[in-house]
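Starting off, we have a lone chain in the form predicted on its own, written out as structure tokens.
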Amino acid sequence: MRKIIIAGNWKMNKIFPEAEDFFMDIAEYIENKKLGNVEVVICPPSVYLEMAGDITADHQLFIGAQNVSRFESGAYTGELSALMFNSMELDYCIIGHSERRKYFAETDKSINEKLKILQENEIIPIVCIGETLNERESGITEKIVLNQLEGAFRDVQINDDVVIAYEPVWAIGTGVTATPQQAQEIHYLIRNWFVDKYSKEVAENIPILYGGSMKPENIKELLSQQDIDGGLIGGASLDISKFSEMIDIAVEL
């Protein structure tokens, strides 16, 4: 059975006070939680890791970063390298953002550069994939999330150390939120990508998550489907009761 994944990216939101007061909240809420197979992961902004491994180092929490440096180290001003998040024992790291990929440039190159190294590192990526809204009405959905798998995957070896987040661009923080229907298909074919390219064993192992508007209103459909194992969640995961919430639909499924 694969594992369920409740993620929360907090993007570039909350000050150090509500950062703390939300660790030390999750942490005591989690304290004695029976999770099952539901991994509770949270990527705040980088400055708030330590904190958060501090908070978090003896309870059900897995910290993750929202991004990391193509480079192991050297003079890149302004970045963090995947050698800096193992030296903190970090478990997580999110890459292919569509935020990412939007404003700041990144490629598929870049984005599997950073899959290498995060490797390299022992840190499990999350990998972010998904269309545009111009891209799905011209119907070309298929191709772009096959092509952003291709490129992100490209002469990388695997065998269950990675997570797949299929992020429909269209439905990342507009509260429009992909069908179920819809997210399924994808999700499937996502994880026969992975059939074809790697096993057959390699894929049903992948934990493929949902990341547009994932909610309470809407997690539980979504979690029915066969190809979701689970979110990676944005505003919701700002709010300790919709996050709480959420993790406590995960767990009764």
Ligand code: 13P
Contents of the next structure:
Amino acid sequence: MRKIIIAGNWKMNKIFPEAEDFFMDIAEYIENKKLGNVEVVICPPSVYLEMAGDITADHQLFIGAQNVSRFESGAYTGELSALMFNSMELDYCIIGHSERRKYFAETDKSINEKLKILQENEIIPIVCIGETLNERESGITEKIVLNQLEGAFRDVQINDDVVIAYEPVWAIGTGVTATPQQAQEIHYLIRNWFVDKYSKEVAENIPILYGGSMKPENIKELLSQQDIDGGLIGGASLDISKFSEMIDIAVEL
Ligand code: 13P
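So that was the form predicted on its own. Now I'd like the form predicted together with this ligand, please.
What follows is the whole complex; the chain from before opens it.
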């Protein structure tokens, strides 16, 4: 059975005491819960990773970064390496988020390099893909998503965990959510791409998360779709009551 992942992407939000309170509260909230095949992941700003790791060390909570350098180490001022994350026993790292593609010139090539460097350092990549509104309206959603997959997975072997997040850019932070049918259609396309490129077994094991205005009101319907295996949640993951409600809904499904 594929795991279901409820992941929060905090982006550039929360000051230190707020982040610390959140981690203590969420760790306590899920302490004695039976989560079954649901895995809870939080990706705070990187300056909070150490604190988050310390607080959640003995809890059923996984921590991820939001980005990683494509370089190994050395004179790259301001960058954080996969080796550093590995040395902190980090579990996950998001790569290729549309905000990084848009504001920080992230390309399929750099995402491909980051994917490989994360694999070398045993950190599970959460690879984000998704079309813009313009691309959807031009009828090229499938082409865009498949091109992003081709680019990100060029010369990549899959022997360990990899997670995909389908995040239609027009649904991110807008309050507009893809309908469960729209999302399922693309998730199915993505899974089939993995069947063709790798194998049925690889494809069956890859959690494909949906991202884009996911919230307690719509998570159940989205997660009920065959190929939607969780969520990468932005805004609603900043609110502990909404985030814990979404964990509960996923566990109950
Ligand atoms: P929102 O949930 O705020 O739309 O953000 C989604 C996202 O970008 C998660 O990575």
